[in-house]
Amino acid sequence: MAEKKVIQKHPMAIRWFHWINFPVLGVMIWSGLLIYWANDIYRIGWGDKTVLKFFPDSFYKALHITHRLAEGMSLHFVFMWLFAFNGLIYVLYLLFSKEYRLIFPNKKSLKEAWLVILHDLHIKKGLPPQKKYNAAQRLAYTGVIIMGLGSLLTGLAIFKPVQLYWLCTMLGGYDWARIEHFTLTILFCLFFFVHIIQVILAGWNNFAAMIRGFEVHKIKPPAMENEHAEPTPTTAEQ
């Protein structure tokens, strides 16, 4: 019968942080559609020609996010502090603790991660030395708490243009600032999506690990060689 080893790996902290931003996160990119429909200006395209808008009536409608500006300001003034405020503590966590040495990457984190990309599309077989985190999900990581700070920078500037001219000035202006918080949207859309697709290919294993904060592993015991074999005569019995 496989016995089972029970392997430690996230701190309760990490989990708090973790399950505390993903709600908060949610919340604060439904309330940016609602506010963004008041003004839907971005698309992709040249001229007068449009390839992708964001988003088409359809998308409003479907949702029904038209007209409800005053509610997602609301909403996303009061969260957009929630936000802040665990990042902040987050942060602070990794520094003092030292577990930013498992997240942040290293000198041979952009190489790795290459590496570990190609494993993922089943290209290369061999994946180079794993800790805790390897060097794609140190990359991955580390990018989502920059792109954190980035989206709360702009979204103060687009918040407070008059007040913060210095910080909406820094930022390219208010036009400038608006595109980058729409953008650093889109990509935290897309580390969602692609982390979602990660966990599921992962399994319950290491999904249950982010609510517990441990693995269980089964270890099958070794087989027994040659358990019907005659046994080998000693010395003193030749």
The other form holds:
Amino acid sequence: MAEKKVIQKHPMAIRWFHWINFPVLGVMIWSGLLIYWANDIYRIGWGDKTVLKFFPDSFYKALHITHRLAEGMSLHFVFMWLFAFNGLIYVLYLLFSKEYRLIFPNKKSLKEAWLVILHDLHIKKGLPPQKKYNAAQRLAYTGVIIMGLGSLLTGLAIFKPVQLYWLCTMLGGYDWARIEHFTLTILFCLFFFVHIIQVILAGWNNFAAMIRGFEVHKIKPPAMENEHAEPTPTTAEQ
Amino acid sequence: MHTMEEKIMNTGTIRRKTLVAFGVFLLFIAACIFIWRWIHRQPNDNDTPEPLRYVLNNNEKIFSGLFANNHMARSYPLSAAAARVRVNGDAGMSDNFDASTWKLQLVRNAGDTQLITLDDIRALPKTEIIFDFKCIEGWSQVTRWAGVKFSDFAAHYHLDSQTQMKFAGLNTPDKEYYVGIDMASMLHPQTLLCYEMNGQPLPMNQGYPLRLIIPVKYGVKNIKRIGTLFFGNERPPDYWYERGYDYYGGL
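Next up, the form predicted in complex with the partner chain, please; the one we just looked at was the form predicted alone.
Full assembly next; the chain just shown is listed first.
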């Protein structure tokens, strides 16, 4: 019977956290847009010059975002629980399963991440040896956990600025907490954009591993036929 | 099986495991779509689907636990107060209002209404506050107000049994705008029956002669032009609650 090599990549728990987070974060960003519209004052620019307005009217119109503040708030304050609990349990899982060792950056990560970026941009060949994730991924996936915590805290500061006055003050006050909350959301969207591109580039085996847990590879031929052997697949990305 | 562990598996097993995993994945996607559509198919409770309203009401129970009488909205120096105060709503501010005959209708009990003049209220101890007024739309503005603390007012008029109730309800004279507020927030030391803005009598569009200033709530609860004040153990009607917003609105 035909046989293949299977590399166990993502534990079941992580796959569930990942896929639950996807629609939940989607609803949080969507409802956040419905809320943000009611006071859409942010832009990139200087003085009277605006490079990018958050958001152009055409954007609101295309997505039917206008005049839905109440709906946005009710969705946001319901799904926030799922976002918070899924994130919290995920982090606890990483810590207790020791899975964090494969995700959190180590001493070499900062230097190696630079090499990975040069490699991905086709500037330099060859990658440093890695385990589950390369250094750039370690930084990105740990960064996104911190961003999630940031969204939770800045969100709480906007939600209860009087009762949680200490939190609100710590984050620079009510106005700053709202700016930080918004900026984190934009960063989530940028993360998502890069993530999708990387997943597409990494190919089917990598994507499927986030669903079935494992990657499938041809069995390495015996040593004597090694001249034609394919490279070992442990450098697969994502 | 630990992460990054390798093993040899026959292709039949791989195919079976793959099918099961993708089957579960598709079911998960279907469940997400189903839940989303189910929520929106449910009957509305005050313009919000019942499941969402259920969570919002429970949020109130959880987050009102954070409330404490000594948690103050930050106060600001005089120099921070805006000279031009934003006017955002005009519900309940009908043109045919006769300020000269205005009296606050204080409903002590059903059928027992006391009429109180602005001079009566001005005679009570005056409290000034400069704080960051927060609108539910997301903007805020540092503004300066003065009036009598509701807790001082309640003490003066001996509203002991009334303040034992769960809610206060406030209406405009034309009954077009109305809010309900939990008693803990009403009795907060920064909650004012307010008759002055920036050291002057309230402008008409800011609720002359008397409005509520309640820094522990969003602006929507800071009702302008109070006509009637009453008490109860059930949620009094609330204008924006009926239009899909959270009842509590606490900050």
